[in-house]
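Below sits a lone chain in structure tokens, taken as the form predicted alone.
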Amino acid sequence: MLQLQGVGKTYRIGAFGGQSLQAVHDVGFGVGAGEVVSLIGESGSGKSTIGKMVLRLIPASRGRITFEDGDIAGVRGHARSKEYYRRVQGVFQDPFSCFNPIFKADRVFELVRAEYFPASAAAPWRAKVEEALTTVGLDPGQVLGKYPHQLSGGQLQRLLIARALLLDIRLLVADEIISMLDASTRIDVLNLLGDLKARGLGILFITHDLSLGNYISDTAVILRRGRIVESGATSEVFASPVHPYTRRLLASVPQLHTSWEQAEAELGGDGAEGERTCPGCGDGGRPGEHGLVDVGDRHAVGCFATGAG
């Protein structure tokens, strides 16, 4: 459904744009219908930049992004953009920033109606909105007619997902959508994403939280400094990490049964990037110059001989 091939993004920075910063390097992966793919990485790894390119909020500098066999770079003009956003929607980290505080929260539904369903009568439209709200676990009577400050972050986040469901969406880009929510609400939103996945929705789940990526995703893509360092079936990547950076990430997760001294010793052992032989370089590749190398079924790893990955 969604495919990225050799995608890169370079920003012009400095005075008068005289310098450049390459935020994303040669990224490639896919998201299928009914599949959750997690982009996992620390701040500055390029994961949100990838999400913005998929949503056409910023253009890719190189490479190709296709959705349902059509190159999204060719989506130009109001009509074609409107059709694209009928099928691809995004939900972001801070739900409060997505609502105008002087309007009632359900105004977001009226905006969708005005743009995509202008001929819809009031009664059928309200029934459609209430069905979408029920799908995301909200009681229409408790959220409709309320201002954003009268609702919780979890309720607002679900309102945004319900707004997306009013359209014929096939792909949802979820960018850190639960990082600002409390623990009890997080699991509710994650379970909601699981329900949407079961209905055939493809989800690009962007997160810095390893546990969330492990819980929700079918495929994990680990990013570092704008490059994919490891990707594959989530169970395989988490159970048998190959790249030292992935191993460091997993080793750094706090565990109740492990003391700080033990954790630091394990982290130091797994973190030495020169300790293991890079699979690609071992086959004659030059350090930092080869791409992802298959190390198992649906499991690939980038170069780490020089820390370039």
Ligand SMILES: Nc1ncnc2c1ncn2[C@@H]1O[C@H](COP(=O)(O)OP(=O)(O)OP(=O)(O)O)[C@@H](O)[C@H]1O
Second form
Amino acid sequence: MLQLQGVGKTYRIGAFGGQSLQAVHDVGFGVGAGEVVSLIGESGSGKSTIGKMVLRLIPASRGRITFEDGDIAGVRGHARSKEYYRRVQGVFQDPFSCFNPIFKADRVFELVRAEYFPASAAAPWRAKVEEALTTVGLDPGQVLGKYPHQLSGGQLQRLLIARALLLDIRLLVADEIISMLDASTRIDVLNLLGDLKARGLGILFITHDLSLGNYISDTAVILRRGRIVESGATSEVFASPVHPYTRRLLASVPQLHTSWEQAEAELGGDGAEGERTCPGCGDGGRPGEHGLVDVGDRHAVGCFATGAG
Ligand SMILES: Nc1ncnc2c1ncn2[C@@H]1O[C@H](COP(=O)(O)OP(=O)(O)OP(=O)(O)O)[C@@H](O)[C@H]1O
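Since the one above is the form predicted alone, can you give the form predicted in complex with the ligand too?
Full assembly next; the chain just shown is listed first.
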């Protein structure tokens, strides 16, 4: 459904854009219908940049992004953009910033109606909104007619997901949507994403939180400094990480049954990168130049020879 191939992004920075920063390098992965793909990496690793390119908020500098076989670079003009956003929507970290505090929160639904369903009469539209709200676990009577400050972060986040559902979307880009929610709401929103996946929605789930990625996704893509260092079935990547960066990330998640010293000892501390041979370089590839190599079923790892990756 969604495919990225050799995608890169260079930002112009500095006074008058005289310098450049390559935020994303040669990234490739796909999201299928009913599949959740987690894009996992620390702050600044390029996750949101990838999400924004998929949502066409910024253009890719290199490579191809296709959605349902069409290159999204070719989506131009109001009509084609509108058609794209009917199928692909994003929900972001801070639900409060997506609402104008002086308007009732359900105005977001009216905006969808005005843009996509202008001919829809009030009663069927209301029924459609109520159905979307029920799908995301909200009681329409409790949220309709309320101002944003009268709703919780979790309720606002669900309103945004409900708005996306009104459009019959096929792909949801969920960028750190759990981060600002409290623990009990988090699990509800995660389970909601699970329900949407079961209904055939593809989800690109952007997170810096490994445990969330592990909980929700079928496929994990680990990003470091704008490059994919490892990708594969989530169960495989989490159970048998190969890249030292992934291994360190996993070891840095506090485990109830393991002390910090134990985790460091198991991983070999900071010297871990030198203790394994990069499978790509071991096969005669040039350090830093051989790209992802297969290390298992759907499991691929980037170069981790000294200085690369
Ligand atoms: N509009 C921009 N102009 C210039 N540089 C940018 C811009 N947006 C992001 N960057 C830089 O690109 C890199 C990747 O940023 P990005 O926001 O994609 O990372 P991230 O992994 O989503 O981080 P976070 O989890 O903190 O949001 C960072 O070095 C960031 O400073």
